[in-house]
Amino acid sequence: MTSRRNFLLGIAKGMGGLVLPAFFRTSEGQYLLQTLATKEDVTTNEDFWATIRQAYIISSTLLDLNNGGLSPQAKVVQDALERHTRLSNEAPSYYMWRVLIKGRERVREKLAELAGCAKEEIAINRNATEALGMVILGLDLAPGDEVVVCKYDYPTTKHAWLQRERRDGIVLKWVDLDLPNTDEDALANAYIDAFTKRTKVVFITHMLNWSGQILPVRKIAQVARDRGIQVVVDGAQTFAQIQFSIPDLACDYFGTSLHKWLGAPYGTGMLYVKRDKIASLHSLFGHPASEETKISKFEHLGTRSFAVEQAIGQAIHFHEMIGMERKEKRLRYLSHYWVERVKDLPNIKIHTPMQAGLSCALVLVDVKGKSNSEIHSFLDRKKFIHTTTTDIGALKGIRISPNVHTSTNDLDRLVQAFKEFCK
């Protein structure tokens, strides 16, 4: 920490003529710094994040509130990406295939650090489908096999599952979540009481899309541990939006995204694969033998862009300058205070535990007696706020995700507009 303030504070004073980005070269971007280097808890303090939100280009008429969907990215991830692609186009396999691929090594340190495992568990590569795909597909299961999935699951993992189902006849036991819910023992125990001597893999979402409710993975994942039982974790919506490890899962595979909450180029994406579990993980793709036992061999893609991959290093760095704690902190809070506004509403219903440490930024909220339709329609082209919706088993309603860039301000505009629409 001591580091990071002595290194942020070198910015603000220029560093002895270092070139800054034009941002931080005017008052707003210095003073962001300097606050930056400081342990003040900035989570109420509006003038700072009104400075965070200048690093965007943020729509002056459309309120974005699915940023659960995607995330914006800051105009140095944005100056990175448009920088590496016009230097790829002036030779494209010397500056792809020669240049910039040598950046990916230090792009995978990056997001080790920020993961907390090594460097050599970390596959990059486009979104979370692909990095829970590859495990899902690429994992020695035989017929009769039990796998463990949950109604909630996203459904492009879902559909993965039911491939395998089909092809190979492995047997799928579906959890079913009473929810919401605060009861942590009674939904790692709904997975739990799922467990049978057939049972081989756990799949569990640590954060449900639908409405924002982190599950229990330790809790899970040690009891499927004990029981020689793999897990493979969907963190898709946690990574980079709520503080952790991925090895503190005691999980043995891990997927993401990077477009969502590390605010990185569109169609970025991690996998993790615990190093003694690399070996035996069949690869999507062809890869050469001599990398069996090496993460790479999950990279073999073919051709894609290495200037959006050394993006992610901006995207990282933009997020770091945050400070994860810091920024949790600020998603809970934004979630905290609109919900507080709106909860006593007429027929307002939430759908998200709000206690610390079961929901951050992700909220569902239901109108009882009004369809998702008539909501999202009220809310889009009335009041120009963007959400997105959800209808599954028990959650019914419109997810609400601000982020970073999103004030307080923004969201007393979504709490005036349910009043409206609750009268």
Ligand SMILES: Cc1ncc(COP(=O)(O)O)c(C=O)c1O
Second form
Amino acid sequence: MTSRRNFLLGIAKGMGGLVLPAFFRTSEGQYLLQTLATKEDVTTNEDFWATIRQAYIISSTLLDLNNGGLSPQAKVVQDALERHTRLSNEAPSYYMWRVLIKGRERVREKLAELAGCAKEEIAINRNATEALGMVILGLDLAPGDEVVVCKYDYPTTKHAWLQRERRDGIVLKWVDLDLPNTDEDALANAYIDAFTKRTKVVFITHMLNWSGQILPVRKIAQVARDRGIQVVVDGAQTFAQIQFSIPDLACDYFGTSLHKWLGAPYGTGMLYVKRDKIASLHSLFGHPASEETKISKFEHLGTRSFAVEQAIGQAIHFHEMIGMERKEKRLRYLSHYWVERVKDLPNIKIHTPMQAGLSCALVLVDVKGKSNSEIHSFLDRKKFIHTTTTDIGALKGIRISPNVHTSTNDLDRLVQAFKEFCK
Ligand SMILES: Cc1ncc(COP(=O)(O)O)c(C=O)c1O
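Show the other one: the form predicted in complex with this ligand, since we just had the form predicted alone.
Expanding to the full complex; the earlier chain stays at the top.
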């Protein structure tokens, strides 16, 4: 142990002259870089993930298991945000609109690389609600046109669709799902069966925030495409949590937040519009006519912080350092870790299918006979474990979502809490 430490300290000193963020000049940071270089499977390597944890400033007392709500930013991201904000404040209109603005195209390119699409298809904005609102409110739809939506979609997107129904007389066809469900064909058919000759759009949530269930977007989208139905995907919970490329989903539009699984600053989001759909989608706030066919038409949002946008770049670097495949495997391992230890306790019901491909970091657990507030307040007040609750249709319980900074020791604390609660 000592010799490994000395060895790594030696490397750290040797690399001290390089422009590395402070953390990566520490022995822990060097260990991390070394392990990453070996390409070994680190899914269960707690030493490795302990060093990742050091890249964050997370609470040492409160255990945050609601990373599906919002994720913390790594220190390198917080540092970048602070640097760019300070610079902006030296002469805001100069440094934001003449200097930082130059970095926007590089951020767009990096996001497009992550998404597996062209940079001309990516607009940077403030969150999934804005990205998807841009699509929902911007599509050309006439009274009587049908849109297939789901009872388990996220509230802000449902509100936007309901507003269109009230204002424009479109008809919403609500899909109900039998959840949890491991039958992808049955899930896809629930949507496909709702298609009629009048269906113009299908809206699909890639991963349900309520339970973490992943829906078979591609299966639904392929049928929709064949029938000339446009496909909008809510990827707020999947982007940077699980590995996929947006074009592989066969959708026309995709919206996500970047402050969840990418760990970018709060108030960052992204909209994908398939190249051939840009011209026909209206932008929410208007745009110059010369931008009709350009993705930039969706970025006329007025003044917002370019410091925040620039720090997305650091979040991407950090995410890429861990690697999507490693991250997804670890997140799924963490979910399995606690579920395996809790699932057979008295009255426990897991509402999330645990098969790979059907879920990842978000899992919904219930204790039969107990209200959400009883379970939640026990975890929150007695155990200082932060979670969130779900209560919609067939899904009721506590949603648990660890992240790359969560250790198995943390999850032992959760397991212990459930053991006490279920006694
Ligand atoms: C599935 C889903 N869609 C949309 C959103 C909205 O995200 P935001 O509040 O960042 O706009 C969330 C947030 O939790 C979500 O889980």
